[in-house]
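Encoded as structure tokens, the following chain is the form predicted alone, with no partner shown.
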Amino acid sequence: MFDPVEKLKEFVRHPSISADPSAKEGMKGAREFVAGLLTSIGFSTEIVPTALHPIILAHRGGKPEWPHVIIYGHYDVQPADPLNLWQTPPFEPQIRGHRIYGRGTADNKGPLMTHIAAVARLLERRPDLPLRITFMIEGEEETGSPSFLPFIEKHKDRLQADFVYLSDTGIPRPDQVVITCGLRGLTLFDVVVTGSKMDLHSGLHGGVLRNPIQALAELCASLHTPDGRVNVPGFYDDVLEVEPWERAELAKLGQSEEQYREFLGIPAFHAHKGYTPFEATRFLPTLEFNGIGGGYQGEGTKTVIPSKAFVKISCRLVPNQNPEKIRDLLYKTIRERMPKDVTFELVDQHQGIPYVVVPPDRSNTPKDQSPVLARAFRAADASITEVFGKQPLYLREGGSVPIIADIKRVLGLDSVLFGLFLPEDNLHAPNESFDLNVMEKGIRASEKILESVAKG
């Protein structure tokens, strides 16, 4: 009998931190565990080498006329730091109440195991199921998926399917599933500012040169207006107006702004005028500072003027914004505003593009949508409603899944994104967890969705 909770525990025990070169054994262990699991339920499985962390490709074949679905996931996780904030060790999964705690439980090992368990149960019950299934599971999602695009370009012929199915997005409550219909794009870069050629004694040299931290702080402060708008000329030029149906669908969430504020632990919101906090996180572009540093960071004091300071900046972008254009606008603004008595470097990082994932109007299927994909949407709507007790909502997601755009551009495939993780799951943070009740319902719904797709 396939026990998804025990399998998830075993999966989480592998510290598969793709960003950490010392975690190679954890990456290998997680990869081999998933490959072995898929082989055990009847899949032809291979581990395909990439420039860094291999991709697992597992096939269940069948007749050419059978529908073909690709199920995507990733076996890598974020670093667990800061370790002192975890109540239990991050790679020793613990169940407390109806939650399983551990790094990767919600992102993405729990959701991935949900679909593996659904497939295992379905094939045990229906070994003759007329459905071709391919699992495509990467190990670099948490570092920007650098090997993913070359992989799908190289193996394009092997990845011809009807749609891609995945769970790497969120839901607001355990009883309210969201099928994501839009993802914000992403542009990332660093700014490194240099003053003197070395750290200087602040008593001997203070007052004769600009401190790189001051230069960086002044620059960062200039990139927003007091009301929270991004203060970069042209930043909003291509932003489209929000459609009325999108506001109406979001209103169905019935979320309380006060509860959201308390959840965040902030004294007040700082959102765009004319947008609710919930609209701002889904419909508007952003510019955020993700990390900043320079000078002495230890206990006590050290009176130095640092030689260098840095800031990490990310922009979440909405449909119709071009990441390259936004990056160029930002670089131009930074060059104009940076003080002339320091030097600086702009360092490109990973970037993605906006992508509309599913049709917004379920009753008005686009003419170019494949019959199998349309059937998948109908099956998802019906199955999720039956299992979770409420019809799913179709909403944009505030986050980014850049691989979705690559899949659409290279393979020509749309994606069905079945959200499963909750706000309280603490993705990327200490004490990450996954709701086991949501997992069990997700397994049942996913099993029904796949069976309905196969029936035709």
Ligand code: BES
The other form holds:
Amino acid sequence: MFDPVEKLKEFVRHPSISADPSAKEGMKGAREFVAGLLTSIGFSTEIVPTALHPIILAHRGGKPEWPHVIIYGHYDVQPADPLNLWQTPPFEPQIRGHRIYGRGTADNKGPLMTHIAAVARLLERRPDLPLRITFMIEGEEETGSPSFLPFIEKHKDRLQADFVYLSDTGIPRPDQVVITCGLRGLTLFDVVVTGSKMDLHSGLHGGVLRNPIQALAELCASLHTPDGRVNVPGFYDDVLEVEPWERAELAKLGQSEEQYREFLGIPAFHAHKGYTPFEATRFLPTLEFNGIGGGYQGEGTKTVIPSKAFVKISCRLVPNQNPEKIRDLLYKTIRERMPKDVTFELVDQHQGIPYVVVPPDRSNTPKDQSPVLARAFRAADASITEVFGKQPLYLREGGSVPIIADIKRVLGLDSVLFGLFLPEDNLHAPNESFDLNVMEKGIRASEKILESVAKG
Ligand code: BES
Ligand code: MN
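Can I have the other form now, the form predicted together with the ligand, not the form predicted alone?
Below is the whole assembly, all chains and molecules, this chain first.
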């Protein structure tokens, strides 16, 4: 009998940090573990090399008239630092209460294991199930999936299917599931400012040049207005009005702003006027500083004028905003505003991740939605309602899953996004965990969903 919790523990023990070149062993371990697991439940499994981290493709074939679902997941995780803030080591999974702790438990090893377990149980019960299933599990999601587009372009023929199915998005409470119907896009780049060609003694040279930290701080401070908007001409030009059904659906979330504020531990919100915090994270684009550096970072003081300073910037983008266009607007604004007595470089970190809109768009249900996809959405709604005791909500999310837009564009496939992680799961942070009750219900619901898709 397939024990999903034991399997998840084993999976989490492999430190598969895609961003860390020294974590190659952990990446390989996680990959081989998943590939072995899928083989053991009857799939023909292949580890397909890419420019960086290989992708696992595992297939259960069948008759060509059977529906075909591609289940997506990622075996890589975020770096675990700061390590001193973990109560137990990140790669030594531990169960406390009804939660399993460890890096990647929620993002994305637990949710992926949910679907592997659902498939395992279903095929044990129905070995003759008329459903073709392909697992497509990548190892670069947390670094923006650079190998994924070339991979699907190359393997297009083998990836003909009816829809893609995954859990890599969130839910507000354990009993309230969300079917994610939109994701924000991203554009990511660094600004590196150079003053003098070497670090300087601030006594010998202070007062004759603009410190690159100051130049950068002045630039950064200019990029927002006091009332919380992004202060870049044209930034909001392509943003669409939110449709009334989306606001109404979000209102059903029934979350308290005060509780959210306390959860964040902030004295007050600072959001765009006219939007609640729950609307702002879903419906509006942002410009964030993800990291800033330059000069002396150690204990005590050092009287230095650094030669360089940098900032890492990312913008979350909403429907109808184009990542390249937004990046060009930002570059233009930065070039205009940067003081002329320093030099600087703009360094692209990614080619840009487009926003995603997934049916069902309730205001305008696409007529070309395939019967299998329509059935999958109906099955998801019914099975989730049955198992979790509440109908799912259809909400957009603020985060990004880089591959979803490419899958639609290149393979023509829509994705059914079954949310599973909770706000308290601490994704990308210390003490990440996953709720094992949610996992068990997720397995039951997913098993029913897949069985209904097969039925026809
Ligand atoms: N699982 C998340 C995406 C997510 C987070 C969706 C929160 C909905 C709500 C995913 O693994 C992730 O973190 N993606 C990155 C992509 C980036 C590294 C290119 C993100 O959104 O920052
Ligand atoms: Mn993820």
